[in-house]
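Have a look below at one chain only, the form predicted on its own, in structure tokens format.
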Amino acid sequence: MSVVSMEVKDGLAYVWVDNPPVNAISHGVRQGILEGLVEALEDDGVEAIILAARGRTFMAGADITEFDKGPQPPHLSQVVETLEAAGKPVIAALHGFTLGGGLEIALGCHYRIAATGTKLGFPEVTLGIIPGATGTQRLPRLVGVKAALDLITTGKQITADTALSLGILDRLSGDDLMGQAADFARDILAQGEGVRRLSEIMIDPQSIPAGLFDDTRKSLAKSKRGFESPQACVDAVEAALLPYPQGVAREREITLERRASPQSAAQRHLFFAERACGHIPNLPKDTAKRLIKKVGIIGAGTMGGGIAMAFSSAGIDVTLLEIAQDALDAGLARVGNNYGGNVKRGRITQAQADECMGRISGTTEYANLADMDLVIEAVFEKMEVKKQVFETLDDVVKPGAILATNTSYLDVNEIAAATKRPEDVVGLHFFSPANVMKLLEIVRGDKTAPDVLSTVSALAKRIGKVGVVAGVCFGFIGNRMLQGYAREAGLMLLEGASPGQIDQALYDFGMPMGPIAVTDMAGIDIGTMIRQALDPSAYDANAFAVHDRLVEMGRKGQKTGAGFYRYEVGNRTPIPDLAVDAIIGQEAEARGIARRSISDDEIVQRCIFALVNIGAQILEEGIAYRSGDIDVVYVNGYGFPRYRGGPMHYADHVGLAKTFEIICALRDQHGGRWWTPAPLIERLAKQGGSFHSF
């Protein structure tokens, strides 16, 4: 079936793109548009041409699957240039999403009309590339350099109303887009306006505010630290000041550089990985889903309140339960303050905040959760406490309701066994702050029913989360891997690195914070409490000797004003503390550890490849379905730099043969207790394979 068709009616040619689900601009679409255009231009009865799309959206971008193998001609830029060169007026009729290459095609047309509600944007920067089919050359000529920089470097989507005010659109339509597009075409013909070509517009360099490009680069260096594509976007837009052919040539040069870059490969990997993680192996797409209209949450603390906001903001009614009325009142007040903060920052209106708060009610009685469709426990991380909660829920909540635990580490199967309906129990591990963080680890118990898994996977999308399914083990995917990361940081403290050096080395690698600063932020005592419940063989006591010493001293991190660093009142900026350096030295001496100089490269290598080695174990054990799932967890939940693609993709980039060599060298230096290479790494290294195939 052809993905593009052409029809003529009353002197107007309609070129229709029909390539569901999002009309991706595949080879067939590009070829079809050109053929339809030629046919319309050769028809003497056609006075104007309307380019439109069937289905729920206009063209939502290029076919990204063509990137690695290289697109076949005709290339997108050829389509755009041919549209502009047409001798008859070409009107783009837009609806749904007009993104990336779709917007470039629209800019190649002479006029643009869009249905109310249409979203437009250039998301290429989020894939490590630039709008490379003349988009960086046309948009500045149409809306000005400043507005173009804002759209192209951020990748944000704008509404049709905003696009009209900027001048991207010529008209907005009501419900009858195609009828009004035809009227628009006839108005153009009646007024004799003819064709308008953006390539013919020259930008006066004197119209550019002094320092605009340099200031934009400096701002992006802070807000998009480590990312290369935003800076490349600035370079491309700056080239729009050149005569059009020279600007296009420069854009093409930058486009080819970006497509071949490791960062683009990493960001494209995540694009597909985040979509793949919703596909659960051996779970048919038509698996029934349970209706979720009312959600109960046990615990109105920071985590419980954040979870409540995630559901309420998605339009779902929430009941928060606390045993004590004062704790409940404090929790509801905290949620209200959070919504109030969002209003002050302009993220939502006061009316929206009021509507969200109106969906959240509180109770101190379990009986008021009886008719909930989903209940999420978010109480203290102690197995006996959680089991007691689930025993109560089992007695109170209606049959068929889903019972979820927000545990970060504990055995979901053991929690499920506290009920008479383990098939209804699942782990929903939110990340703090739960109303902000995108990641949701969905932990499948041994007896979790397929429809429960299907329901919560769909629910994750509904509340704006990236849901990744994990199996049951201590810490699941993310926190199990984090043990190795934190272990190596702790050991290197004793071996000679300072807290500041460790944090700076990993910050420079791309992490938002170093592991020592993160520990202070989370609370050093949290880790101490978790280790107290573990068998000593499960962790390295040396690695956490300083942690435990600080907790004994009452230095629990930011919340006490001192941990590995000192903190001034009302300021979270860490201040190095000589007293901690002395404690580190004392603990090293007590354990017979000779301190030495440790390079930044060693710090990064040990922390990052600890993640990779444990990730490979998780993958081989079936705790994670795919290596991409692990990458999605670490990028969205732990701040692993997106432009590096996640720990498993990073290892693929380094090469698994080299990865195996590095881990073996660390084993030889530090022993095999923690540094025995995962069998999967050894096997793939010898086969010349990669994690990407898993």
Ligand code: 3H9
Contents of the next structure:
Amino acid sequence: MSVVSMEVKDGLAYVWVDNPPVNAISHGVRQGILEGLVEALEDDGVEAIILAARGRTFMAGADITEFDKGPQPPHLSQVVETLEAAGKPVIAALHGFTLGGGLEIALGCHYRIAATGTKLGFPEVTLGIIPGATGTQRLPRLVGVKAALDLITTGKQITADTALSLGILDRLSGDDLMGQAADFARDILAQGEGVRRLSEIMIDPQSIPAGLFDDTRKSLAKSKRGFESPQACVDAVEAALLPYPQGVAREREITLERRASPQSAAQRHLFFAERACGHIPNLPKDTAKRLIKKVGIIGAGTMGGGIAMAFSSAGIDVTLLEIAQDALDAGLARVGNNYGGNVKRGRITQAQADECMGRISGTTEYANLADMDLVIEAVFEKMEVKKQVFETLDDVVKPGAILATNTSYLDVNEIAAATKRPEDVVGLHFFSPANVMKLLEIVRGDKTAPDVLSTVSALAKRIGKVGVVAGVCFGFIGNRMLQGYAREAGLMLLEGASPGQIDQALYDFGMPMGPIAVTDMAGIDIGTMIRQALDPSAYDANAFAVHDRLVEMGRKGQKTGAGFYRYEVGNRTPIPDLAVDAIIGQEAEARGIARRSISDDEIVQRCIFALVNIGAQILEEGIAYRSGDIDVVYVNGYGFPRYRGGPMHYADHVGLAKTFEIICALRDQHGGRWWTPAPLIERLAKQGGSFHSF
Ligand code: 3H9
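Please supply the corresponding structure for the form predicted together with the ligand (the preceding block corresponds to the form predicted on its own).
Up next: the whole complex, starting with the chain shown before.
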């Protein structure tokens, strides 16, 4: 079946794109549009041409699956130029999403009409590239440099109303997009307006606020630290001040460079990985789903409140349970304040905040959770407490409801066994703040029913999260790997690195915060409590010696004003503390560890390859289905730099042969207890393979 067709009706040619699911502009689409256009132009009976798309959306951009193959003519820019060069008026009729190359095609057309509800934008920057099929040259000519920079460097989507006010759209249509597109075409013909070409506009340099490009570069260097494509977008938009052919040539140069960059490979990898994790192996797409209309949440602390917000913001009714009325009141007040904060920052309107709060009710009685479709427990992280909650839920909640635990490392099978319906039990591990963080680890117990998995996986998408399925083990995917990362940071403290050096090295690698500062923020005592429940053989006591000393001294981190760093009242900026350096020195001496100078490269290598080695074990054990799932967890839950694609993609980028060599060298230096290379790495290294195939 051809992905583009052409029909002529009453003097108008309709070029239809039909390439489900999102009309990505594949080679066939590009070729088809050109052929349809030629046919329409050659037909003397055709006075104007309408370009439209079938299905749920206009065109969502270039076909990203083709990127690795290299550009294949006809190029997208050629299609855009040909549309613009047409001698008969071409009108783009937009609906659904008009993104990236889809918007570039629309800008090549002479006129644009869109159905209400259409979303438009240039998301290329999120893929490490630029709108390189003349988008960076046409948009500033149409809406001005400032507005274009804003759209292109952020990748944000705008509504049809905003697009109309910016001048991107000429008209909005009601329900009958195609009927109104035809009326629009006839108006254009009747008024003899003919063709309009954005490429013919020259931008007046006087219209650009002084210092706009440099200020934008500086601000992006902070807000998008480490990302190359936002800067490249500014360079390309700046080139729109040149005469059109030169601007386009510069855009092409930048496009080819970005497309071949490791950052773009990393960001494209994540685009597909984030979608792949919704496909659960051995779970047919048509697996039944349970209806989720009412959600109960146990525990109205920061986590429970954040989870409540995630559901209520998605239009789902929530009942929040706390045993004590004052704790419940405090929890509800916190949620109210958070919504209030969102209103103040202009993220939502007061009416939306009121609507969301209206969907959340509180209770102190378990009996009021009886008719919930899903109950999520977010209570204290102790097995006995969790089991008690699940026993109660088993007695109270209606049959068929899903019972979920928000545990971050406990055994979900053991929790499930506290009920008479383990098939209804699943782990839903949210990340704090749960109303903001995108990641949801979905922990499948041995007995979790397929329809429970399929329901919560779809639910994750409904509440705006990326749901990644993990198997049961201590810490699942994310926290199990984190143990290696934290261990190496702790060991390097004793071996000679300072907290500040470790944090700076990993910050420079791209992490939002170094591991020591994160520990101070989370509370050092949390880790101490978790280790107390573990067999000592499961962790390296040396790595946490300083942590335990600090906790004994009451230095539990930010919350006590001191931890690895000092903090001034009301300020979270970490201040290095000589007292901590002294403790580190004492602990190293007591353990016979000689202190030496440690390079920043060693810090990054040990912390990151510890993640990779455990990631490979997790993959081989089947705890994670795909290496991409691990990357999605680390980027969305732990702040691993998106432009590096996640730890497993990073290892692929370094090369698995090199990765194996590095881990072997670390084993030779530090022993095989933690540094025995995962068999999967060894195997792939020897076969010349990569994690990408997993
Ligand atoms: C570009 O245009 C470059 C140009 O400037 C030229 C430079 C020279 N290609 O997200 P969903 C697949 S770059 C290929 O779950 P939704 C997706 O993988 C492009 N495939 O649906 C998934 O497959 P599967 C700029 C694509 O309803 C299926 O479609 N454009 C593409 O939640 C459904 O996707 C973008 O970055 C694509 N472009 O969201 C927009 N897009 O079912 C990318 C989607 O096998 N797309 N697929 O997992 C999106 O943001 C969302 O897909 C959209 C729909 C909002 C449209």
